[in-house]
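In C-alpha coordinates, the next block holds one chain alone, the form predicted alone.
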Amino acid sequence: MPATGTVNLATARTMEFVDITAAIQQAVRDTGVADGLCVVYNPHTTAGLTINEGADPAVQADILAALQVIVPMRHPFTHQEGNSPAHIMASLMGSSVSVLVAAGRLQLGTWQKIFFCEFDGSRSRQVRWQLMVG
(Lines of atoms letter the chains of each structure in order from A and count residues from 1; the text may use other names and numbers.)
(Lines give C-alpha, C1' and ligand atoms only; values in the text may rest on other atoms or scores of the structure.)
Protein backbone atom coordinates (compact mmCIF):
# COMPACT_ATOMS: atom_id res chain seq x y z
CA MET A 1 0.00 0.00 0.00
CA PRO A 2 1.40 3.44 -0.90
CA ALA A 3 2.20 6.07 1.72
CA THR A 4 0.22 9.30 1.36
CA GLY A 5 -0.01 12.68 3.02
CA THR A 6 -0.75 16.36 2.77
CA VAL A 7 1.46 19.43 3.06
CA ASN A 8 -0.31 22.62 4.13
CA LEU A 9 1.03 26.01 3.09
CA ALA A 10 0.03 29.65 2.97
CA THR A 11 0.83 31.98 0.12
CA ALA A 12 1.46 35.67 0.71
CA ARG A 13 1.24 37.25 -2.74
CA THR A 14 -1.10 37.14 -5.74
CA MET A 15 1.57 35.35 -7.79
CA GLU A 16 4.54 33.56 -6.28
CA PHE A 17 6.56 30.37 -6.22
CA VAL A 18 6.78 28.59 -2.87
CA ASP A 19 9.59 26.07 -2.43
CA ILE A 20 8.02 22.92 -0.95
CA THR A 21 11.04 20.66 -1.50
CA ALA A 22 12.03 20.36 2.16
CA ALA A 23 8.48 19.55 3.24
CA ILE A 24 8.12 16.82 0.61
CA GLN A 25 11.58 15.43 1.42
CA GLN A 26 10.69 15.27 5.12
CA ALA A 27 7.42 13.51 4.32
CA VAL A 28 9.31 10.94 2.22
CA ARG A 29 11.92 10.47 4.96
CA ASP A 30 9.19 9.97 7.59
CA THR A 31 7.70 7.06 5.62
CA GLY A 32 10.89 5.05 6.00
CA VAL A 33 10.58 3.95 2.38
CA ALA A 34 13.96 3.74 0.66
CA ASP A 35 13.06 3.51 -3.03
CA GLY A 36 10.01 4.44 -5.05
CA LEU A 37 8.25 7.21 -6.91
CA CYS A 38 6.84 10.29 -5.19
CA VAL A 39 3.93 11.99 -6.92
CA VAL A 40 3.01 15.46 -5.68
CA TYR A 41 -0.48 16.63 -6.63
CA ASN A 42 -2.10 20.06 -6.37
CA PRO A 43 -5.92 20.01 -6.02
CA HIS A 44 -6.36 23.75 -6.74
CA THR A 45 -7.45 25.16 -10.12
CA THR A 46 -5.66 28.50 -9.78
CA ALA A 47 -2.26 27.17 -8.77
CA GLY A 48 0.25 24.76 -10.25
CA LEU A 49 3.36 22.74 -9.53
CA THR A 50 6.73 22.72 -11.25
CA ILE A 51 10.27 21.52 -10.80
CA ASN A 52 12.84 24.15 -11.72
CA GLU A 53 15.96 25.94 -10.55
CA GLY A 54 15.91 26.92 -6.91
CA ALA A 55 19.37 28.49 -6.51
CA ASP A 56 18.64 31.83 -8.19
CA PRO A 57 15.28 33.48 -7.33
CA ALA A 58 15.56 35.45 -10.58
CA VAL A 59 14.54 32.28 -12.45
CA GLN A 60 11.23 32.16 -10.58
CA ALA A 61 10.66 35.87 -11.20
CA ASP A 62 11.45 35.39 -14.90
CA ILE A 63 8.96 32.53 -15.20
CA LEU A 64 6.23 34.59 -13.52
CA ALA A 65 7.00 37.56 -15.78
CA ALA A 66 6.93 35.37 -18.90
CA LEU A 67 3.61 33.83 -17.88
CA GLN A 68 2.13 37.33 -17.59
CA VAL A 69 3.25 38.03 -21.16
CA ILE A 70 1.84 34.73 -22.44
CA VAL A 71 -1.46 35.17 -20.56
CA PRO A 72 -2.80 38.73 -20.93
CA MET A 73 -4.01 39.93 -17.54
CA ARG A 74 -6.45 42.48 -19.03
CA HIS A 75 -8.07 40.31 -21.72
CA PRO A 76 -11.90 40.49 -21.62
CA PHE A 77 -12.34 37.02 -20.09
CA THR A 78 -15.90 35.87 -19.37
CA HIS A 79 -15.32 33.90 -16.14
CA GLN A 80 -17.31 35.79 -13.49
CA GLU A 81 -14.73 35.50 -10.68
CA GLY A 82 -12.20 37.49 -12.69
CA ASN A 83 -9.34 35.04 -12.15
CA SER A 84 -9.18 33.43 -15.60
CA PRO A 85 -5.48 34.29 -15.96
CA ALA A 86 -4.80 32.21 -12.82
CA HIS A 87 -6.73 29.25 -14.24
CA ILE A 88 -4.82 29.46 -17.54
CA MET A 89 -1.42 29.75 -15.84
CA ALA A 90 -2.24 26.80 -13.59
CA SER A 91 -3.08 24.74 -16.67
CA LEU A 92 0.19 25.73 -18.30
CA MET A 93 2.22 24.72 -15.24
CA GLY A 94 0.35 21.48 -14.53
CA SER A 95 -1.18 19.96 -11.43
CA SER A 96 1.42 17.33 -10.52
CA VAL A 97 5.10 16.43 -10.54
CA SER A 98 6.80 13.06 -10.06
CA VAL A 99 10.21 12.49 -8.52
CA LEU A 100 12.18 9.29 -8.16
CA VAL A 101 13.19 8.32 -4.61
CA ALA A 102 16.39 6.38 -3.88
CA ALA A 103 17.90 5.69 -0.46
CA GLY A 104 15.09 7.74 1.08
CA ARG A 105 15.98 10.90 -0.87
CA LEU A 106 14.26 12.74 -3.66
CA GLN A 107 16.40 12.35 -6.78
CA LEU A 108 16.31 15.98 -7.86
CA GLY A 109 19.11 17.54 -9.87
CA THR A 110 21.66 19.80 -8.20
CA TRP A 111 19.69 23.00 -8.76
CA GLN A 112 16.17 21.58 -8.86
CA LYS A 113 13.45 22.38 -6.33
CA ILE A 114 9.74 21.58 -6.22
CA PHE A 115 7.66 24.74 -6.36
CA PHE A 116 4.01 25.39 -5.59
CA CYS A 117 3.01 28.07 -8.10
CA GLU A 118 0.43 30.49 -6.73
CA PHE A 119 -1.52 32.52 -9.28
CA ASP A 120 -4.55 33.68 -7.21
CA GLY A 121 -3.25 34.39 -3.71
CA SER A 122 -2.92 35.02 -0.98
CA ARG A 123 -4.53 31.81 0.20
CA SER A 124 -4.27 28.77 2.43
CA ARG A 125 -3.35 25.86 0.18
CA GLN A 126 -2.38 22.23 0.34
CA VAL A 127 -0.64 19.70 -1.81
CA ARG A 128 -1.02 15.95 -1.60
CA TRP A 129 1.75 13.46 -2.06
CA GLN A 130 1.88 9.72 -2.59
CA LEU A 131 4.95 7.52 -2.41
CA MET A 132 4.63 4.40 -4.51
CA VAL A 133 6.96 1.46 -4.08
CA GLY A 134 7.37 -1.36 -6.49
Contents of the next structure:
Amino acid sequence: MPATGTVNLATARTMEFVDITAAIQQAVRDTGVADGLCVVYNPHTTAGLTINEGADPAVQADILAALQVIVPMRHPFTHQEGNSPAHIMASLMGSSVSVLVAAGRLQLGTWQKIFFCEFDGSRSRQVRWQLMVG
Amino acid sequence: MPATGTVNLATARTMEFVDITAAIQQAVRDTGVADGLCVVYNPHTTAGLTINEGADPAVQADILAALQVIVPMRHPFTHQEGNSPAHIMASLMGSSVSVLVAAGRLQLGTWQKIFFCEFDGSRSRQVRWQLMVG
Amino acid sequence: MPATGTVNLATARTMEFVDITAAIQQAVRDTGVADGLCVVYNPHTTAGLTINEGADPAVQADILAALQVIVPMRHPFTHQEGNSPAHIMASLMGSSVSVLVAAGRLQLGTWQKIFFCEFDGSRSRQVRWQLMVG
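Show the same protein again, this time as the form predicted in complex with a further copy of the same chain rather than the form predicted alone.
Entire complex below, previous chain first.
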Protein backbone atom coordinates (compact mmCIF):
# COMPACT_ATOMS: atom_id res chain seq x y z
CA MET A 1 0.00 0.00 0.00
CA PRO A 2 1.22 3.51 -0.69
CA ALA A 3 2.29 5.55 2.33
CA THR A 4 0.11 8.52 1.40
CA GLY A 5 -3.58 8.98 0.75
CA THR A 6 -6.74 11.00 1.16
CA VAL A 7 -9.67 10.76 3.58
CA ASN A 8 -12.94 12.28 2.38
CA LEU A 9 -15.52 13.64 4.75
CA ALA A 10 -18.70 15.70 4.67
CA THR A 11 -19.48 18.26 7.33
CA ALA A 12 -23.07 18.95 8.39
CA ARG A 13 -22.87 22.23 10.29
CA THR A 14 -21.29 25.69 9.93
CA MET A 15 -18.85 24.85 12.68
CA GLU A 16 -18.12 21.38 13.95
CA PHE A 17 -15.35 18.97 14.89
CA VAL A 18 -15.22 15.66 13.00
CA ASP A 19 -13.25 12.86 14.65
CA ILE A 20 -11.04 11.39 11.90
CA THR A 21 -8.89 9.24 14.18
CA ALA A 22 -10.29 5.87 13.08
CA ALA A 23 -9.90 6.69 9.38
CA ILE A 24 -6.29 7.81 9.84
CA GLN A 25 -5.48 4.80 12.04
CA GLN A 26 -6.92 2.46 9.40
CA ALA A 27 -4.92 4.17 6.66
CA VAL A 28 -1.73 3.86 8.70
CA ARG A 29 -2.40 0.18 9.38
CA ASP A 30 -3.08 -0.48 5.68
CA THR A 31 0.38 0.81 4.74
CA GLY A 32 2.00 -2.02 6.68
CA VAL A 33 4.57 0.43 8.03
CA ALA A 34 5.37 -0.24 11.68
CA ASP A 35 7.28 2.83 12.84
CA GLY A 36 7.35 6.39 11.64
CA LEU A 37 5.63 9.74 11.64
CA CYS A 38 2.11 10.34 10.33
CA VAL A 39 1.45 13.85 9.05
CA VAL A 40 -2.19 14.76 8.42
CA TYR A 41 -2.71 17.78 6.19
CA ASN A 42 -5.77 19.97 5.62
CA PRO A 43 -5.84 21.64 2.16
CA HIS A 44 -8.77 23.98 2.97
CA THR A 45 -8.47 27.61 4.11
CA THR A 46 -11.62 27.77 6.27
CA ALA A 47 -10.95 24.58 8.20
CA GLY A 48 -8.17 23.26 10.41
CA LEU A 49 -6.87 20.26 12.30
CA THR A 50 -6.36 19.81 16.01
CA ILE A 51 -5.73 17.07 18.55
CA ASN A 52 -7.72 17.27 21.77
CA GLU A 53 -9.98 15.28 24.09
CA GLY A 54 -12.43 12.91 22.43
CA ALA A 55 -13.98 11.20 25.45
CA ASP A 56 -16.44 13.96 26.40
CA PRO A 57 -18.07 15.67 23.36
CA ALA A 58 -18.59 18.73 25.58
CA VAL A 59 -14.90 19.56 25.14
CA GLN A 60 -15.36 19.90 21.38
CA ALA A 61 -18.42 22.09 21.92
CA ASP A 62 -16.53 24.23 24.42
CA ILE A 63 -13.58 24.76 22.07
CA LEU A 64 -15.96 25.84 19.29
CA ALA A 65 -17.82 28.15 21.70
CA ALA A 66 -14.55 29.66 22.90
CA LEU A 67 -13.31 30.28 19.35
CA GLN A 68 -16.46 32.32 18.68
CA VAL A 69 -15.63 34.46 21.71
CA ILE A 70 -11.90 34.69 20.93
CA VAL A 71 -12.31 35.64 17.26
CA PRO A 72 -14.19 38.92 16.70
CA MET A 73 -17.21 37.63 14.76
CA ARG A 74 -18.72 41.08 14.06
CA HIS A 75 -15.50 42.93 13.17
CA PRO A 76 -15.76 45.00 9.94
CA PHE A 77 -13.58 42.60 7.94
CA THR A 78 -12.68 43.48 4.36
CA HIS A 79 -12.83 40.04 2.69
CA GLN A 80 -16.10 40.22 0.78
CA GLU A 81 -16.97 36.54 1.13
CA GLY A 82 -17.90 37.20 4.76
CA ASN A 83 -16.07 34.20 6.17
CA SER A 84 -12.97 35.89 7.58
CA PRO A 85 -13.59 34.47 11.09
CA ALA A 86 -13.34 30.98 9.56
CA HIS A 87 -9.99 31.86 7.95
CA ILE A 88 -8.70 33.18 11.27
CA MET A 89 -9.81 30.08 13.16
CA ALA A 90 -8.05 27.96 10.50
CA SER A 91 -4.74 29.67 11.25
CA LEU A 92 -5.29 29.46 15.02
CA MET A 93 -5.81 25.68 14.85
CA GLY A 94 -3.20 25.02 12.15
CA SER A 95 -3.07 23.22 8.83
CA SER A 96 -1.49 19.94 9.91
CA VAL A 97 -0.93 17.61 12.82
CA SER A 98 1.95 15.17 13.27
CA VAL A 99 1.59 11.95 15.25
CA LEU A 100 4.27 9.37 16.03
CA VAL A 101 3.55 5.81 14.87
CA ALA A 102 4.90 2.70 16.64
CA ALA A 103 4.00 -0.92 15.90
CA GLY A 104 1.49 0.34 13.35
CA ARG A 105 -0.43 2.43 15.85
CA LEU A 106 -0.84 6.19 16.20
CA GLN A 107 0.85 7.16 19.47
CA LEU A 108 -1.96 9.38 20.70
CA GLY A 109 -2.43 10.06 24.39
CA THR A 110 -5.17 8.25 26.30
CA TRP A 111 -7.81 10.94 25.73
CA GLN A 112 -6.58 12.31 22.41
CA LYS A 113 -8.43 12.20 19.11
CA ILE A 114 -7.59 13.87 15.79
CA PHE A 115 -10.28 16.37 14.79
CA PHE A 116 -11.04 17.98 11.47
CA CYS A 117 -12.26 21.47 12.40
CA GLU A 118 -14.98 22.79 10.10
CA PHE A 119 -15.39 26.56 10.36
CA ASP A 120 -17.39 27.32 7.19
CA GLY A 121 -19.65 24.34 6.49
CA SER A 122 -21.47 22.40 5.56
CA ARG A 123 -19.11 21.22 2.81
CA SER A 124 -17.42 18.22 1.25
CA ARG A 125 -13.89 18.19 2.59
CA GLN A 126 -10.80 16.05 2.45
CA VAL A 127 -7.61 15.58 4.38
CA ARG A 128 -4.39 14.12 3.08
CA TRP A 129 -2.02 12.02 5.13
CA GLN A 130 1.51 10.78 4.68
CA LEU A 131 3.41 8.21 6.69
CA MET A 132 7.14 8.88 6.85
CA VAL A 133 9.16 5.77 7.73
CA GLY A 134 11.08 6.28 10.97
CA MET B 1 21.15 19.68 -4.47
CA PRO B 2 20.92 19.42 -0.68
CA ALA B 3 17.49 18.75 0.77
CA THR B 4 17.70 21.62 3.22
CA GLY B 5 18.25 25.35 2.85
CA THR B 6 17.39 28.90 3.83
CA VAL B 7 15.16 31.53 2.27
CA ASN B 8 15.97 35.13 3.15
CA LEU B 9 13.39 37.86 3.19
CA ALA B 10 13.00 41.46 4.32
CA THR B 11 9.80 42.71 5.87
CA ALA B 12 8.63 46.28 5.35
CA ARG B 13 5.99 46.84 8.00
CA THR B 14 5.45 46.20 11.73
CA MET B 15 2.96 43.48 10.91
CA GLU B 16 2.59 41.83 7.54
CA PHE B 17 2.24 38.50 5.77
CA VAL B 18 4.88 37.63 3.16
CA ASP B 19 3.95 34.94 0.65
CA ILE B 20 6.96 32.57 0.50
CA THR B 21 5.25 29.84 -1.51
CA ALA B 22 7.16 30.39 -4.75
CA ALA B 23 10.53 30.42 -2.98
CA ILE B 24 9.78 27.19 -1.13
CA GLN B 25 8.37 25.54 -4.26
CA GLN B 26 11.52 26.47 -6.18
CA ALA B 27 13.75 25.12 -3.42
CA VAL B 28 11.81 21.85 -3.39
CA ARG B 29 12.07 21.53 -7.17
CA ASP B 30 15.81 22.20 -7.06
CA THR B 31 16.38 19.25 -4.75
CA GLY B 32 15.16 16.86 -7.44
CA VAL B 33 13.22 14.94 -4.80
CA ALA B 34 9.84 13.81 -6.11
CA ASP B 35 7.95 12.67 -3.02
CA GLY B 36 8.23 13.58 0.63
CA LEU B 37 7.41 16.08 3.31
CA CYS B 38 8.57 19.69 3.28
CA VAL B 39 8.96 21.28 6.71
CA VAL B 40 9.38 25.06 6.77
CA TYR B 41 10.81 26.43 10.01
CA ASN B 42 10.86 29.97 11.42
CA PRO B 43 13.80 30.64 13.78
CA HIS B 44 12.47 34.01 15.02
CA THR B 45 10.48 34.59 18.23
CA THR B 46 8.39 37.56 17.05
CA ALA B 47 7.29 36.00 13.76
CA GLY B 48 5.44 32.87 12.71
CA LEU B 49 4.33 30.77 9.79
CA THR B 50 0.84 29.96 8.60
CA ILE B 51 -0.95 28.53 5.59
CA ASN B 52 -4.10 30.33 4.49
CA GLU B 53 -5.84 31.90 1.49
CA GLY B 54 -3.62 33.75 -0.95
CA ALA B 55 -6.11 34.67 -3.68
CA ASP B 56 -7.68 37.69 -1.97
CA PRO B 57 -5.13 39.85 -0.06
CA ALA B 58 -8.03 41.01 2.15
CA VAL B 59 -7.85 37.68 3.97
CA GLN B 60 -4.29 38.40 5.08
CA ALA B 61 -5.31 41.89 6.21
CA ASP B 62 -8.29 40.47 8.10
CA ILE B 63 -6.17 37.87 9.93
CA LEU B 64 -3.72 40.59 10.98
CA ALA B 65 -6.60 42.84 12.10
CA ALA B 66 -8.16 39.99 14.06
CA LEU B 67 -4.89 39.14 15.80
CA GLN B 68 -4.71 42.74 17.07
CA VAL B 69 -8.19 42.31 18.56
CA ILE B 70 -7.52 38.81 19.94
CA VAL B 71 -4.19 39.65 21.58
CA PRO B 72 -4.42 42.32 24.31
CA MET B 73 -2.19 45.00 22.79
CA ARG B 74 -2.34 47.35 25.82
CA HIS B 75 -1.98 44.76 28.58
CA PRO B 76 0.65 45.73 31.22
CA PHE B 77 3.14 43.11 30.02
CA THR B 78 6.39 42.64 31.94
CA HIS B 79 8.85 42.01 29.07
CA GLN B 80 10.70 45.31 28.86
CA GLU B 81 11.28 45.21 25.12
CA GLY B 82 7.61 46.09 24.61
CA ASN B 83 6.95 43.49 21.92
CA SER B 84 5.13 40.86 23.98
CA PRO B 85 2.09 40.92 21.65
CA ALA B 86 4.44 39.86 18.82
CA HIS B 87 5.74 36.92 20.88
CA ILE B 88 2.18 35.84 21.66
CA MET B 89 1.12 36.03 18.01
CA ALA B 90 4.20 33.95 17.11
CA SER B 91 3.01 31.14 19.40
CA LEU B 92 -0.60 31.41 18.15
CA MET B 93 0.51 30.97 14.51
CA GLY B 94 3.26 28.44 15.21
CA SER B 95 6.92 28.02 14.37
CA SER B 96 6.67 25.61 11.45
CA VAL B 97 4.41 24.33 8.70
CA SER B 98 4.54 20.92 7.06
CA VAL B 99 3.42 20.34 3.47
CA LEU B 100 3.27 17.06 1.56
CA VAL B 101 5.27 16.92 -1.68
CA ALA B 102 4.29 14.76 -4.67
CA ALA B 103 5.92 14.74 -8.11
CA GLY B 104 8.14 17.61 -6.95
CA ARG B 105 5.21 19.87 -6.10
CA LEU B 106 3.94 21.18 -2.77
CA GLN B 107 0.52 19.62 -2.22
CA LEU B 108 -1.18 22.84 -1.17
CA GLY B 109 -4.93 23.27 -1.52
CA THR B 110 -6.30 25.36 -4.38
CA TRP B 111 -6.38 28.61 -2.42
CA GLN B 112 -3.52 27.97 -0.02
CA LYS B 113 -0.27 29.87 0.21
CA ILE B 114 2.53 29.67 2.78
CA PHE B 115 2.92 32.93 4.67
CA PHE B 116 5.75 34.25 6.78
CA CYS B 117 4.00 36.28 9.51
CA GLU B 118 5.93 39.35 10.60
CA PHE B 119 4.76 40.70 13.96
CA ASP B 120 7.66 42.98 14.93
CA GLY B 121 9.09 44.44 11.72
CA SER B 122 10.51 45.75 9.67
CA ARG B 123 13.43 43.33 9.84
CA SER B 124 15.67 41.03 7.84
CA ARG B 125 14.33 37.54 8.39
CA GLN B 126 14.95 34.01 7.21
CA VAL B 127 13.14 30.71 7.13
CA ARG B 128 14.73 27.31 6.90
CA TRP B 129 13.24 24.38 5.04
CA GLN B 130 13.96 20.69 4.90
CA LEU B 131 12.61 18.09 2.50
CA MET B 132 12.24 14.65 4.06
CA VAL B 133 12.14 11.87 1.45
CA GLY B 134 8.83 9.96 1.64
CA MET C 1 20.41 4.39 20.44
CA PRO C 2 16.80 4.35 19.25
CA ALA C 3 15.59 7.43 17.40
CA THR C 4 12.52 7.86 19.57
CA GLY C 5 11.94 8.28 23.29
CA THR C 6 10.13 9.94 26.15
CA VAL C 7 11.02 12.85 28.40
CA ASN C 8 9.28 12.91 31.79
CA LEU C 9 8.60 16.10 33.66
CA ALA C 10 6.62 17.33 36.64
CA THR C 11 4.86 20.65 36.62
CA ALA C 12 4.50 22.71 39.79
CA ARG C 13 1.81 25.26 39.00
CA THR C 14 -1.64 25.42 37.37
CA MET C 15 -0.14 27.19 34.37
CA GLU C 16 3.53 27.31 33.55
CA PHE C 17 6.06 26.90 30.78
CA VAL C 18 8.78 24.27 31.27
CA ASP C 19 11.89 24.61 29.11
CA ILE C 20 12.57 21.13 27.71
CA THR C 21 15.21 22.19 25.19
CA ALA C 22 18.20 20.65 26.98
CA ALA C 23 16.45 17.30 27.45
CA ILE C 24 15.44 17.12 23.78
CA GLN C 25 18.90 18.23 22.64
CA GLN C 26 20.51 15.52 24.77
CA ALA C 27 18.13 12.89 23.41
CA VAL C 28 18.92 13.94 19.84
CA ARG C 29 22.66 13.81 20.52
CA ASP C 30 22.36 10.35 22.09
CA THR C 31 20.82 8.94 18.89
CA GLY C 32 24.04 9.65 17.01
CA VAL C 33 21.98 10.91 14.07
CA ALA C 34 23.55 13.97 12.44
CA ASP C 35 20.87 15.34 10.16
CA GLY C 36 17.12 15.11 10.21
CA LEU C 37 13.91 16.38 11.71
CA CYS C 38 13.04 16.17 15.39
CA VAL C 39 9.32 16.02 16.16
CA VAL C 40 8.33 16.56 19.79
CA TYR C 41 4.83 15.35 20.66
CA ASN C 42 2.60 16.13 23.65
CA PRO C 43 0.10 13.33 24.46
CA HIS C 44 -1.92 15.40 26.98
CA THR C 45 -5.14 17.31 26.23
CA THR C 46 -4.71 20.13 28.75
CA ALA C 47 -1.13 20.98 27.81
CA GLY C 48 0.68 22.03 24.66
CA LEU C 49 4.05 22.72 23.11
CA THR C 50 5.43 25.95 21.73
CA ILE C 51 8.73 27.48 20.66
CA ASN C 52 9.39 31.03 21.81
CA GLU C 53 11.93 33.27 23.54
CA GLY C 54 13.81 31.71 26.44
CA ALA C 55 16.27 34.49 27.30
CA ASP C 56 13.88 36.68 29.32
CA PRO C 57 11.47 34.67 31.53
CA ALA C 58 9.09 37.64 31.34
CA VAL C 59 8.13 36.54 27.84
CA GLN C 60 6.83 33.21 29.16
CA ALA C 61 4.89 35.03 31.90
CA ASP C 62 3.45 37.45 29.34
CA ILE C 63 2.29 34.66 27.01
CA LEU C 64 0.57 32.91 29.93
CA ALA C 65 -1.03 36.20 31.04
CA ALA C 66 -2.22 36.89 27.50
CA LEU C 67 -3.74 33.42 27.12
CA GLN C 68 -5.84 34.09 30.23
CA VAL C 69 -7.15 37.27 28.58
CA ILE C 70 -7.63 35.67 25.14
CA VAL C 71 -9.47 32.58 26.39
CA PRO C 72 -12.77 33.34 28.18
CA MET C 73 -11.97 31.93 31.63
CA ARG C 74 -15.46 32.51 33.08
CA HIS C 75 -17.53 31.36 30.09
CA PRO C 76 -20.36 28.93 31.03
CA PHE C 77 -18.59 25.92 29.49
CA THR C 78 -20.37 22.56 29.43
CA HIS C 79 -17.46 20.18 30.14
CA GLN C 80 -18.09 19.24 33.78
CA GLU C 81 -14.44 18.85 34.72
CA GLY C 82 -14.13 22.64 34.73
CA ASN C 83 -10.88 22.76 32.77
CA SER C 84 -12.19 23.75 29.34
CA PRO C 85 -9.91 26.82 29.16
CA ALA C 86 -6.94 24.44 29.46
CA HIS C 87 -8.24 22.33 26.55
CA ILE C 88 -8.68 25.46 24.44
CA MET C 89 -5.17 26.72 25.23
CA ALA C 90 -3.84 23.27 24.28
CA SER C 91 -5.34 23.59 20.80
CA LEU C 92 -4.15 27.20 20.43
CA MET C 93 -0.53 26.22 21.16
CA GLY C 94 -0.63 22.87 19.33
CA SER C 95 0.25 19.27 20.09
CA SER C 96 3.69 19.07 18.47
CA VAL C 97 6.68 21.07 17.36
CA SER C 98 9.12 20.18 14.59
CA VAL C 99 12.74 21.31 14.63
CA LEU C 100 15.40 20.73 11.98
CA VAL C 101 18.56 18.93 13.13
CA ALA C 102 22.00 19.47 11.57
CA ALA C 103 25.31 18.07 12.81
CA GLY C 104 23.46 16.60 15.78
CA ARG C 105 22.12 19.95 16.94
CA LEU C 106 18.58 21.33 17.06
CA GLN C 107 18.47 24.22 14.58
CA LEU C 108 16.67 26.63 16.90
CA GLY C 109 16.96 30.37 16.42
CA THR C 110 19.24 32.36 18.71
CA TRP C 111 16.54 33.16 21.27
CA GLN C 112 14.33 30.11 20.81
CA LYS C 113 13.62 27.44 23.39
CA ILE C 114 11.14 24.54 23.29
CA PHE C 115 8.50 24.90 26.00
CA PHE C 116 6.09 22.38 27.46
CA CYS C 117 2.98 24.44 28.23
CA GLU C 118 1.13 23.29 31.36
CA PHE C 119 -2.43 24.58 31.49
CA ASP C 120 -3.98 22.30 34.15
CA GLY C 121 -1.24 21.45 36.66
CA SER C 122 0.41 20.53 38.74
CA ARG C 123 0.80 17.09 37.18
CA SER C 124 3.29 14.46 36.10
CA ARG C 125 3.63 14.84 32.35
CA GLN C 126 5.64 13.41 29.49
CA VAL C 127 6.54 14.32 25.97
CA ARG C 128 7.59 11.93 23.24
CA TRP C 129 10.12 12.74 20.55
CA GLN C 130 11.16 11.13 17.30
CA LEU C 131 14.14 11.90 15.11
CA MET C 132 13.49 11.31 11.42
CA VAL C 133 16.69 10.85 9.41
CA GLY C 134 17.03 13.54 6.76
